[in-house]
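Below sits a lone chain in structure tokens, taken as the form predicted alone.
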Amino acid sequence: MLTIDYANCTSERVGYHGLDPARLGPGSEAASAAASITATLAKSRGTGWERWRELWNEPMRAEHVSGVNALVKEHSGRFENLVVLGIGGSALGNIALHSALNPPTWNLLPAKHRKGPRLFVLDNVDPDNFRAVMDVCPPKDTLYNVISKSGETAETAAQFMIVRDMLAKAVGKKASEHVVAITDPAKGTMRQICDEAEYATLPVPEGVGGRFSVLSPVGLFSAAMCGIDIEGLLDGAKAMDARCSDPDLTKNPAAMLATLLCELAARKGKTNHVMMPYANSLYLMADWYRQLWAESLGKKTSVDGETVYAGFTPIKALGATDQHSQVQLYREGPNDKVFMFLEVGAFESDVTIPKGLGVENLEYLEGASMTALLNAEKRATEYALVESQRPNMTIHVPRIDAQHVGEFIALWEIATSQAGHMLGVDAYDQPAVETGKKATFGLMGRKGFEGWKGKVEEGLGGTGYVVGE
């Protein structure tokens, strides 16, 4: 199971820049606050926007898994490519699961060596990127998984409009066989499109926001299509949830994670949170974490209506790569960060460095494994940061498999909910995102949003501050 070593976040290791261990012990103010929040979350779980915490429990789990498995069985072996159309929470989790649990060469492997189709996740409307993927994914060989609760997200809607036109021209009346939509089960523009076109669908569950949806059909369908053990993911999440229901701060990983990060921010000014996996396969999990942490906690207004400007800046780095690009800043730049290493105990495979190459200055590497070298690099960076009094912690991942990835996802989702309560903000809304959406609608000529184009042009009109003309 995942564990968190937070010794380097204490004053015993990093002096003034760490927390007094007594603040985290039994009977402390922080421990009492965490216990109270854990109790509050136990009462609210499964209600409102906290239905995500029932995704790994019955009856929701069985409903989703059976629906996903039925469509996977129907479509397996029929398509060379699976193209996911989505953005934000409808894409980042899919990408992270695939990167963590399938080899990086997945799309290059011959079909007989893959457990499913090639996977492409289109999470942007960059035309060059979109065209490049379309060019290698002919419609007749491709299943399109469109993910949108409403169907009105501009980026995903644009992608899907193009795909529908391509399918109509390429396969005609068989177009519906090439689409699986994940959307609202009862209402919305996408629901209407799916009903009229007779597309197969899976639900975006009510009360499950996009950034909390990876363990719903939103993330499970593409994972299962590509051979990932979705039951293992849900088992891991369920096991972590049980641990994160303990009122004892020292036994509750999510409560401790949230407490450390919130306390270090409030008391020591550490408002930048760097996630640094020492495993390439976990690097894109950091992208998923960044949306979850930033969008959930970055709020101008508290639940009481006060202006608070809450939130933290999530940053991703990769060990050992970014020891050579970022650690100079991390050790000698502003001391405003907390570092979270992800350390893997055992990789699926290992490589031994050969002996007898006859280079004296490299003899120390001979016979060593790459796992040993990578983890020595992590340990060395950890020490270097402690020497510079930079607080850091290590999340130990025994091995990268579905069970532990499920644990990791649940850990951060529950920690985010805990942190929302600690900051006094609503972790489930995103009001600041709406302005950009409405302005985009206005600029693109959507009815009802005409006034937004004028606002944009007035606010961003010519200023004369242009260099190079």
Given for the second form:
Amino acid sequence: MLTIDYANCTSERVGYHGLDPARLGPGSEAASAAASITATLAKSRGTGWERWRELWNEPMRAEHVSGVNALVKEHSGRFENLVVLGIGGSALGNIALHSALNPPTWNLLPAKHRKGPRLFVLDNVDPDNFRAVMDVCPPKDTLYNVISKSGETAETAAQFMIVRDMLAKAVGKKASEHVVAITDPAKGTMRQICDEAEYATLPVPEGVGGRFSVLSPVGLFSAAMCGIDIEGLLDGAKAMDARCSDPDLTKNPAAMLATLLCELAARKGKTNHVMMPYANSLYLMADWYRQLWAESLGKKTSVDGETVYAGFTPIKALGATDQHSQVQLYREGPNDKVFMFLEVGAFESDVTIPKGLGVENLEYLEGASMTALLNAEKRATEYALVESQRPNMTIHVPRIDAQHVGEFIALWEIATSQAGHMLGVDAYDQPAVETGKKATFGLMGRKGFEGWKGKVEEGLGGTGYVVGE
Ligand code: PA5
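The form predicted together with 5-phosphoarabinonic acid, contrasted with the form predicted alone above:
Shown next: the complete complex, the earlier chain at its head.
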């Protein structure tokens, strides 16, 4: 079970820069606000944009798991490569699951030592990156998993158009056997393409937005193809959801997380939130968290129509690596951050540092385990931050397995919905992303968006402020 140790967010540890523990205890304003939000969320769960909270419950769970497993069975052993095409919420969760739960050397392992195909997730239109992956994934040996709820996303659409063309040239009429699409079950451009080409499809369920979709077929299909225990993920999420339904703030991990981060921002100006896993495999989980926290809460306008400029800046760092890169700033730079360490109890393997080097200054390392060293470094950084009065907390992950990763995902999704209420913003829209999308359409000549090209050129017209021209 994941735990959160938040002692270092209190004034007892970090003085002025922490919260008075009485403000979080029974009968406090924060405790009754959290209880009321928990009750509101209990009513709205499963409706509107909060359908994601039913992904680990029946009937959605069985429907998705059986759909995913049927396609995994059909495609397993047939392909050397699985290439995921998607972006944002249609890619970050896939990358995070794979990197958390499979070895970092997965693609380098011989097939007999892998529980599935090599996996490449293409979440950009960088031509060098795209070409490099295409060069090592011949279409005849590759299954393409295109993920787009809308089908309108330019990056994913462009990638898919190239892949379709390549496939048609390489395998002709068998092209459709190389595609599994995940999209809206009923509407949208991708749905139309899938119906016409008779691709195998899985749904992005209605009411499940991109950044809340990792535990839907969006994340589950590529995970299951690569041998990840998807039932374990869903079990973990369900267990965390039960804990996060407790009206008692001190027993509800998501409510406490949201309360700490919102209160430290509002009262102490800590608007930057650094996630620092002490585990390489969880580093890309921090990328998933960054999208969830940034896109959901960064809003100009509240649900009441007031201008609020809400939100926090999520930052990622890796322990112990970034102790040698970022910690100088974190301890002596602006005191405007909260640090969230992810600490692992037991790694899958451990490595013992051998004895016998015979150098006095390094004797302390002899016979120690790498886990002990890594966790000592985390403890030492925690201490150093407390000494500099920098609020921080530790999310303790007993082991990195599907159950605990599922818990972690549900924890942050529910904390995000809690924080949306605390800030008074809609956590499910992303109005500010639209301008960039429309301007791109205009610049690329999409019908109906002609005016945007002029707007962009006028707005960014020659300034003369260019060094080196
Ligand atoms: O969280 C979101 O809603 C976004 O990040 C989307 O997932 C992203 O823009 C991709 O959208 P789509 O799945 O429609 O291609």
